[in-house]
Structure formats: C-alpha cells, structure tokens
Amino acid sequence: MSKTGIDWKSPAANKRLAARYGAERRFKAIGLAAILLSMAFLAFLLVSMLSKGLGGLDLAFLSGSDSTEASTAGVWGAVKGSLLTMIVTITLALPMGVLAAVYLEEFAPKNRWVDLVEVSINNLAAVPSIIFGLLGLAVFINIFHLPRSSPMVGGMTLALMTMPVIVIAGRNAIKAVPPSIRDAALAVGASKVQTVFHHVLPLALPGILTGAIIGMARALGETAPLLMIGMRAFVSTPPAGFTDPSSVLPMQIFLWSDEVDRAFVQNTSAAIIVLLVFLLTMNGVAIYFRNKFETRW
C-alpha cells in the first residue's frame, strides 16, 4: 500500500496500468502509421515525377522559355519570374510582418481596437488565396495601374497573403521569450525599445524565420492569386526586371498540364521537379540563416 492509498500490486491496479501501456502503444502505432503513410505518398509523388520528367531535364529545357512546341519549351522564364516575385514578396512581407508583430505584442495598448486588429489578422490568415488575387487586381492594377502580369504586382499580392502568417508566427515567438529577459534588461537601465530590439527580438528570431519559411513556401506554390492578376499569359522571353510580363513555376506547370499535346506531360513533370528543387533550396537557405542567428538562453 502506497502513501496515496493505492495498492499498485492489486489486480485492479495492474489492469489499469496495462490499459495505460496499451493505449500508449496504440498511440505510437497510429503515429508511426501516419508518418509511413505520408512518406509513402511523398515517395510515390517523387518516383512518379522522376520517372516521367527526368528525361526532359537538359540544358535546353533549363535555359529556355515557354513555347507552343513541347520540344523547344523551357522553364528558365518561369524560374526567373518566380525568383523576382519571391524577392518582392519577402522584401515587403518580412519587415512589415515582424514590425507589426513587435508592436502588437510589446507596445500596443490593450483595448477593443487592438483586439479587433488581432482578430482581423487571424481571420486574414485563413482567407482563401483567390481573395487576395481579387484584392491585388482591384488595388494594384485597377487603381494604381501597375504593370499587369509583372513580378512586382505578383510579389505585392503574395506579400498581402503571406504577412498575416508572419505576424502570427512572430507574435508567438516573441511571446515565448521569458519575461525575465525583459525584466533584466529594464533593471540595468535599458529602454523599452532597446529591450525589445537588443534582447527580445534576437531570441525570437528563429521562430520568426520559421513563420517566414512557412509563408514563403505557401506563396511559392500559389496559382490562384496570380491567375487574377494575369500571370497566366504566354510569355516567350524571360523577364528583364520586376515590371516586365512574366510567368511563375506553378502557373507554368498549370498551363502545360492543360495542353492537348501529350508531349507536354514530360515538360510538366520536369517543371515540377524544378519547382521542388527551387522550394527545397529556398527553405534550406532560410533554415541556414535561422540556425546561424539562433541564440539560446
């Protein structure tokens, strides 16, 4: 008999322990099955794409642009368009998202208006992406008359979609910094701004970059917002700058998959491989910088 009054050697206690251990084993089995199922789908996707598209990956395909002939069509124009679009997106979304997260978490007063802003940001993160495409069409093209089908407009539209994700992740990362860090900085005479930017923000940077990685990965694979601003146009030359007409990799894949000519099947699979490599490279660079600037306390 233990101090708690429970006889752990009794049949009833042994039965309860056996039930707990059985539930734990079942949970582990379900988790392992979920992982294996996800990996099986990923392996099927990779094997399918590699078997169909690996033969189409050559220098002509990687350095060419879109064409009506499958044998001469290339992916470089779409790759360059995606790169320019992502540059605009991260340049706008990351600083604005981080500053918004810092203000809401550290400086904003607690009132109903701030609560309304917080609820609005959480709702924006769940809004369908095509709504942001309609917003970009209405604001950037119809009101400001920016160039249609350009990486600038595409990046600005995707920045609107990505920023709520960065704000939410940034606020959670800032909130996770122990209050003792703030108290210690204030105790030695640091101002509120110095405390936030010299102590809190560096410690929250890994979590903020994680949110940025998630947002950028989502933006890189989007097609619906870019459809609305005209980036599905046939562009036979790579864009020379941010205001030139261009396509992006997901849109190029969508257009080739809709072609009647079956010869474009290989081009579609090859473009998917290029998109996956592009995504893995971008995430790898972001993870490298996240680990490089990570500070432990």
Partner chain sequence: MSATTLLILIGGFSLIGWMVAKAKAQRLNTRRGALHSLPGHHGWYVALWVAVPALIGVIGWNAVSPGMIHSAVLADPAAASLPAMDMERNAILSEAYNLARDPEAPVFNPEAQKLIQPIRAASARFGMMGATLAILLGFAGGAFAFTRITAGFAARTRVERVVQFALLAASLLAILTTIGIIGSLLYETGLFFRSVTPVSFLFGLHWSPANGSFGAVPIFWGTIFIGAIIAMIVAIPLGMMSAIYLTQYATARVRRWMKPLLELLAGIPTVVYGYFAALTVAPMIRDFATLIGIQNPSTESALAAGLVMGVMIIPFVSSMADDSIAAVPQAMRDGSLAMGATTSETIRKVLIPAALPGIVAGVMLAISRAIGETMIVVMAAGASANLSANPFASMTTVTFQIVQLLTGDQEFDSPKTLSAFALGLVLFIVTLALNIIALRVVKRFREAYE
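Beyond the form predicted alone, can we have the form predicted in complex with its partner chain?
This part shows the chain on its own.
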C-alpha cells in the first residue's frame, strides 16, 4: 500500500485505468468518424454529380442556351448572365465596401452614429439572402421600375448582399497593417488621406481581395434573392446587355431540376459541374492570394 492509500497495481485500479483509456480511444474514434462522415457526404455528392453529369459536358452544351429540348439545351446563356451580373456586383460592391471599410477603420469618430453603422453592417452580413431579394423586389422593381429579371437588378441586389462581407474583410485587413506604417508616413508630412491611400490600402489589398473573391463566390452561387426579382425567365438567347432578361447559372440549375423530362437530369448535373468548377477556381485563387501575399508583421 502506498502513502496515498491507492494501490496502483491492484486489479481494480488496472480495470479502472483500462476503462478510462478505452473511453479515450472511443472518444477519439467518434471524432474521426464525425469528420469522415462529413467527408463521405461531400464525396458522395461530388461523385453522384460527376457520374450523372460528365456525359453531358460537351462543346454544344457549353456554347448553347436554354431550350425546351434537353438534348439541345446548353449553359452559355446562363453563364453569360452570371458574368454580367457579377460585373455589376463587383463594380458596385468592391469600391463601396472598401471605402466604407476605410472610413470605419481610419476616419470614423467614436460616437453613436458610427456604432449604428457598425451594428448594421455586422447584421446585414447575417441577414438571410432571401430578405435581400425582397428588398430588391420592393425597391428596385416596384419603386424604381428597373427592368425585371435583368443582370442589372440582379447585380445590384447581390451587391447589397456582398458589400457587408467585403467591409468586414476589408476592416480586418486594414486593422492588420501595423500602426508604425501610418506613423512613419504621417511623420514625413503625409496627410491622413495620403497615408491611407498610399501606404495602408496597398498593404491591406491582398486581404481585401481575398474577402472580395469569397464574397463574389457566394454571390455567384446564390439563387434565392434572384428568384424574388424574377430572374427565372426562359431565355433561349444569351443576354446582350445589362438590361436584357437573363438567367444565371444557379437559376438554370434550379429551373432544369424542375423539368419533368428525365433527360434534364444530365443537364442539371452538368451545369452543377460547371458552377462548381467556377466556384472552386475562385476559392483556389483566394487561398493562393492569401498564402502568397499575406504578411505577418
């Protein structure tokens, strides 16, 4: 018997230890199982899309537009609609988002109004996307009478949704630039605006762009707000401009998934592959940016 009154060699103690180590192993196994289960689901999803859709991916599919006939339908019309929409989104959301981030991080005084702006940006980032669709419907279409189901309205709606994401990413990137940079610029006579635009912003740019790309990827995959503003038209020719009726890639997937004709299953899966390729490329570029240009001060 040891001084503490516990005999570590006794069968009872050994049994207890074994039970504890068993619990330890089980817990670890459950953790591994959880993560493998999630991965298995991801793999199952990707494989089932690939197996159904790869056969339909050919040049005719990539260059065609929507059609009532499954064999002649293609995605180019929808891809072009997505591109036009994304152009509108990025030209509105990126400058506004960066300017707002600069203001909040560098110029804003500490008062109740600025708090209100901050709270509303943080909340907008978490508002369900369908609410932005309701806003777009009520404001852009019912009040301003902008053309329904056009890339312009779609892009504006998605820009309102993307802007908070860019503001938050931009603020974090600006915050990460050390104060010594600002002090050095101010010390040699630069004004506050010159300091920010010549020194802080270029250093924060990789972080801002990473956030912008991630925000754009989210906007590209978004369907619900565009459903609200009526971007579900049947478009058999690619849109020529920002005000033409158009569809977007996720919307095309949604429309085809509703078709009764089983032949559209292949089209839908093929369109999903196209969309995923776009999204993975964007995310890959964002990760590359982050790793390549990230500076640890």
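Here, rigid core means the biggest group of C-alpha atoms that superpose within 1.5 Å across both forms. Positions refer to the first chain, counted from 1. Predicted model only: the values in this text are computed from it and were never measured.
Q: On a core-based superposition, does G241 travel 2 Å or more at its Cα between these two forms?
A: It does not reach a 2 Å shift.
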